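One chain comes next, on its own, written out as structure tokens in the form predicted on its own.
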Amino acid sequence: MSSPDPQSVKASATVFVIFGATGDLSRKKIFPSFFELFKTNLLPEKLKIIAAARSAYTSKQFAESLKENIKADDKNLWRKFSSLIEYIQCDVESGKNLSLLSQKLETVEKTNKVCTQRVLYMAVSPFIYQKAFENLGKYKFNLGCQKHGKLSRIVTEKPFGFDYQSAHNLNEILNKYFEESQIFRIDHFLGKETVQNIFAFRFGNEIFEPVWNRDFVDNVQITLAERIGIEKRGEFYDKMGALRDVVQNHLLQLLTIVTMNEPSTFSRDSIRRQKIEVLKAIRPFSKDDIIKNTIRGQYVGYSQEASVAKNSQTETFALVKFFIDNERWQEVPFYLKTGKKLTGAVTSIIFQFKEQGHELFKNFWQKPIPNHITLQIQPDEGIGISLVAKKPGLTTVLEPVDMEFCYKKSFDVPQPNAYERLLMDIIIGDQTLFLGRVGNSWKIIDPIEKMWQKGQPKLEIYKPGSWGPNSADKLIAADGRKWLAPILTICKI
């Protein structure tokens, strides 16, 4: 992962076109992240942000509408930042006013008097990607500053497709106009500090890598739990569900990062190669496996949400038990779980190590206490290690104790959010934290989704504020294990 060179970033003339500028993603994530980078003087000196959407706004009206999600106490700073934003009413799906947008890009380049890097950010519904890509190609947005060979960059959000075939088709259309070096497929989880630090944790500390395998690890639990429901995303969410919206991308990406073999270099291709090897090694599911090793649930009241079908069978909770059939991880179960309206909001990866018991301490504990390593991505980023220690006193009593490394406590420096990190990487052209051609993960998910669409296993209803369907506890209990994420939250600040 390259470190942004402040001088090269400042000197690079750049124009961002944010398609879908009036949507929640743009308002809540992209523009606030741009503002934070602007405050810290990290953006190019010659930067233009063109907000593009179907709604009717003037540039001033649009900038004012962003204040709801941006803390801009310094009026002078806000004035300077908002002057970088220009709004153009257009529709990338239908192609309306794209010629006007193309003319605006030419004008920006003439104003800059230098070949300007063009970035096309697709903050639009993934369901219009196909038409959008075709229109971008039709109006030659893929070419960028041709005279100097500086091709445009395009940024796509997840989910990319809704199954393997649709993802393949989208890749074919995208690659018809854009080379892979131009394409930045975002999974914002990969921009999180803890996710990036996993590489340093595993491969930079000799004490961990030797035990990072089936000989020492009993099981791995990857959890993304949310307190919120679907909010205003009913139309989108009811078409996707938790399996395709979260497991297919976020959770499988986390799985590959924590299980892959060490890449030969810290480069995009080397890291992607190792991640793909993991996905290819995931054990295929038979129909019986899907019934036995997956659970789907829906919170009470989901069908009453806006834009959701009244008889919806879409899952808001998904649990899948995976196995990776390679030398390192053979027969180690990986439990991937996500859900909305759960008791807590936490995203974590927990490695539980094997514990055989020690003859020396057989009279001092009723049951061996296994070690755990927790890689926590949210709410507070950090790494925790659960150890066994003797409790102070005249008698020998063993109890678990925690050692924590927390970013906010350990480093007295501003911590950029995931989108700030990714926006900077887009500007400098570093694709390390971005996805390659999405496809292998869909091959894993598609058989499960097909069975779920047929009603197998049965959709279970769970209460908001719980930890999901009771069958989730029964599934892991049948393996002689228990869920650890709710009780091992670390770095509580």
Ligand code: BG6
Contents of the next structure:
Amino acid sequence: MSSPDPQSVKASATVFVIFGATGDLSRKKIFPSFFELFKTNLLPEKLKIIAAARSAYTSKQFAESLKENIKADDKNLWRKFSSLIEYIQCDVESGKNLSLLSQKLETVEKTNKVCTQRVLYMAVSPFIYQKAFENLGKYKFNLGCQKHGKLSRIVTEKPFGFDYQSAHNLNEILNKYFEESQIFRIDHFLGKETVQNIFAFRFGNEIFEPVWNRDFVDNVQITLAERIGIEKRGEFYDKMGALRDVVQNHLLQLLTIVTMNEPSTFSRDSIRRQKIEVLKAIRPFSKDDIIKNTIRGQYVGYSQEASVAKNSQTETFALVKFFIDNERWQEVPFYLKTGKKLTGAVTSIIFQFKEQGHELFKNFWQKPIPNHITLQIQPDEGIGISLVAKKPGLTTVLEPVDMEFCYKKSFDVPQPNAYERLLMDIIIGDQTLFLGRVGNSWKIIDPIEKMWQKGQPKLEIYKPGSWGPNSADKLIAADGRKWLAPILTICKI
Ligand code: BG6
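Output the structure of the form predicted in complex with the named molecule; the preceding block shows the form predicted on its own.
And the full complex, kicking off with our chain again.
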């Protein structure tokens, strides 16, 4: 499996421009990840980070403000790190001061005395992407270090677009100025260590592939349950909702990774090709399917959150039952579920295997006990297999038991967080863990979103601290199944 070579990272002279440097994403994820990489000496020897945003700050004030989210006990280390950061007041939406920024980049290159790789990180609201991309083109930020023709890289965040059409429009504008090889569309789930490990688990172990199909798998449950609410993101979240915020990207990405055929190489194009095959095979939803197979909920108190409309119909819980119409997965239901303010925080993918009614044991169980495989991403990363075993004793009693592999126990090494990994990939220009043009996933989500906007099915209100709307239990019970994520949570300390 490819991983960024620290020597190549060190040798890549780079300047990052972080647009939206004062926002939540920058403060909570991007700058702390840079600091972690700095501590472990995994950044380029020649690096400059330009923090760009609309508010007035000096570079010193800005660096000080980062300490709220970065534990900088070692003063010397912090001094060295903060000296890499320079703050520039500018507005990528209106274009104000972008020429100043452009001059700054040239100065950095002159000081470095090398043609520096420019990276434009769009940590701004996705609602201003269109104008921002136009301005980047207008001020020729796409061209990079011009004398040597080293083109800039641009990093975008999710959600990329609001629906198929807007994502398409964004791609059109981006492609006017940037080639695909310059574009790094982030879905941070792909940078998570366990998500990458799914590739190793599936394609590095011969024992799973023969049963990874409709003949053996009964159903698959992909869950991203969170205890937190929307925090201070009311303005963004109320326009998005859980379906666009999490299902369209993180959960559909997980779905493709656990169901795709083996890519021929661990490369951007091979992996993207296999993912697209899966997305294209997802059964289109009729209106009736949407009413029967989707659930949207909102937690009590959501509409009182700051910057949320008082009569908001935005969902904080989304459940969709998918089918993949291909030879491997025909008729296997995939339940994708996410929600905020739920009882537990867990992200996992659980494969439930079919119950084979073994004649041999018919007198020892009321009904066969199915096997499960749990691929757990959060809170603790690991893989669990539930098996049937004979309980020790003179009588034959069969019971389910768990076999667990927990990353923390097996590998005593620090794991880079998703953003650290992705930043390193951006520096060396490896696009394997980044998204393609994302059109196919929007095509799946758009019809559901359209019906939800019309109020179908009805928005259900659920209590914070519950597992979501009651009808979620009813939906799965009607299929003769139950939710497994809370039961099969593994690697508990
Ligand atoms: C983000 C969503 O992309 O992913 C958030 O916008 C969500 O709403 C988050 O909380 C979950 O990611 P993680 O890595 O914190 O589990």
